[in-house]
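The chain below stands alone, shown as structure tokens; this is the form predicted on its own.
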Amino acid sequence: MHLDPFELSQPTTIEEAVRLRAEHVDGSDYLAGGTDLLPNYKMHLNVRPRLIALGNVAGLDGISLDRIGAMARLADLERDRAFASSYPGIGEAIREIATPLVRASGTVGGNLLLETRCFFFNQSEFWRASLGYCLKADGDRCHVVPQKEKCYATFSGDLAPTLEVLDAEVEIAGADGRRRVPLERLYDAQGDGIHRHHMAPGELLVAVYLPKDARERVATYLKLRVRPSFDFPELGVAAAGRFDGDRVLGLRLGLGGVETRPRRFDELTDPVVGSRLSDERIRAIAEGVVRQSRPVHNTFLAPEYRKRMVGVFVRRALTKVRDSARVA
């Protein structure tokens, strides 16, 4: 495998990096930690002929307790005392994050916008070309669900579930200016694995906001993968709450790894605001789950086996979560 030559672009500020990508915006790529990006363009995976790299604009970087930059390291976050402290369910899903290698390189930002994998769509250019590659590079047709409208490549990053369930906000920057958007809703519930994001051509990721109550809640991610030092997730599963002793006062939980996007289920947790979570309500909300989860045959593990794993997982999550803010 080999890199193609490319262009190379080292804007400075925010608005310049705005402005090459949209001279470019069918010919170009955000360049950040390159931990995806990089192996991709090595299997002619989606090559464009320029990049702008981000690691000299200001801006992007820094952390703080209400302000991740989307430039900031994973590893940098792992290592900040304060904010480990004050987030301990962002720092397992970091942890979770492939290996301390990939999370020295490896952005907040990247890891948020992972390009979603497939089994027949990560490999490299001659195993795709034998089979006739797919609708989601080179290709006009889906292998996995067969027929030639809808991509099914899973979502795949580890920080969306998590920060989707203390209720984030992101900023992005575009030739229209800034605005901030919940996490929640950068990703587009009727897209694909292709047509994934609330996000015109050409706008850039800023920062993760956290709001000052997220420090009260009570937090936790759990991962499925075949190999635990490094593979993606098979399943990740997030949740986060607020307790008055037995009483819940705000319940959130996050699935990834089984769709093509991060996905909340507040349908399910919201009426559990103002009783107890019992058993019994943590064993109807997994089966909720369950219900609604439609994992496909495109990674490692069975369809069926990821279904029942979602179920095992939602319980521990939640289980974990209340038991732990019982012990606070």
Ligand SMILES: Cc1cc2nc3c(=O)[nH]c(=O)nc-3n(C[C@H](O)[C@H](O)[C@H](O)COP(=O)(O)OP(=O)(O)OC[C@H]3O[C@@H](n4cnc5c(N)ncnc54)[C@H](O)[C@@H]3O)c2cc1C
Contents of the next structure:
Amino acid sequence: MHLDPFELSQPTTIEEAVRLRAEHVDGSDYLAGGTDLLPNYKMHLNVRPRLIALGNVAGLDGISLDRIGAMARLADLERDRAFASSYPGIGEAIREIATPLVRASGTVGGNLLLETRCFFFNQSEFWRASLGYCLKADGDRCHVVPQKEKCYATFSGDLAPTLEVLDAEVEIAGADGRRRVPLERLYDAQGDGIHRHHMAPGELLVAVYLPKDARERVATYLKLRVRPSFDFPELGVAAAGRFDGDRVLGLRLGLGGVETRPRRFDELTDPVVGSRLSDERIRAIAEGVVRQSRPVHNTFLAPEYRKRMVGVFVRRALTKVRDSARVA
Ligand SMILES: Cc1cc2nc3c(=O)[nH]c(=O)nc-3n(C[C@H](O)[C@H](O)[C@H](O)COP(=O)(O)OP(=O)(O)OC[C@H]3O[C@@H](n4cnc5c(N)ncnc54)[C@H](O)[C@@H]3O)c2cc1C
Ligand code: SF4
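Moving from the form predicted on its own to the form predicted in complex with the ligand:
Okay, now the whole complex, with that chain kicking things off.
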């Protein structure tokens, strides 16, 4: 595995970065920490001849309780005392990402826009060529669901489900200016493992915003993976709740690592608002999530097992949030 030569641009403003990307829209990628992009390039996965480095771009950095710059390093977020004590649920998710070394370079923006993963995609070129390439890189079929002409690669970022249950928004810059959208709506419910965002080609993620009441929520993130030292999620469940005594004031549940996008299940959690989060209600929500989740055979663990674990992890996450709120 080797990295082919590429042109490197180092813009210093958001406008310059967006303009450069627009000039090379099919032939470039943004480069943040490079911890996902460059290993993929080494495996010759969708390599572009030009990289637009974001490290010197003003306005993409900074961590406060309301705003996280897209170029904030995961390790900096972990170390920021004010942030860590205000958002212990986000801290739980970050500590589950990769290794301390990867977190020292990996950024929040890169994590939210991580390439989707699949056993048949994250392989060397030699391996992929021997089987025949697939839709997501260089080929015209899917090895996971051959009957369909779409990609089922899994969204495997650990941060998105937690930020979704805290109702985070993201700021996006493009040729037509800037806009803010709820993070949950950044990911395309009708998309697939290739076309997965509501972002025009070349748009840049600028920052993540957290609403004031996010600090009042009790949040948690539970992850299933094979090797706890650094593996990507086989499943990730985030939950966040606000309570008045036993009464639920707000409840969110997010699922990642299973489908092509991280998603919330508001239609299952909203009916609980105003009542008590009993064990029966937790069980009913878990059953609803299991019914809707559709893992496919493209990661290490069998889809039937991952589907069963969805129920177990949802029950654990909701119970943990409820019980932590009681003792708080
Ligand atoms: C050994 C190993 C284990 C890992 N384990 C995990 C894990 O358990 N969980 C997990 O979530 N991740 C894991 N990762 C993936 C990765 O390290 C992290 O997700 C990291 O946060 C990615 O950030 P980055 O800045 O390095 O992204 P990059 O690799 O620089 O970029 C990733 C993608 O996002 C795009 N991008 C980056 N920033 C922006 C922006 N501001 N606007 C528009 N596009 C942008 C890039 O063009 C690229 O397509 C692992 C990586 C390694 C090498
Ligand atoms: S799900 Fe199919 S198309 Fe997508 S990466 Fe895997 S094999 Fe390729």
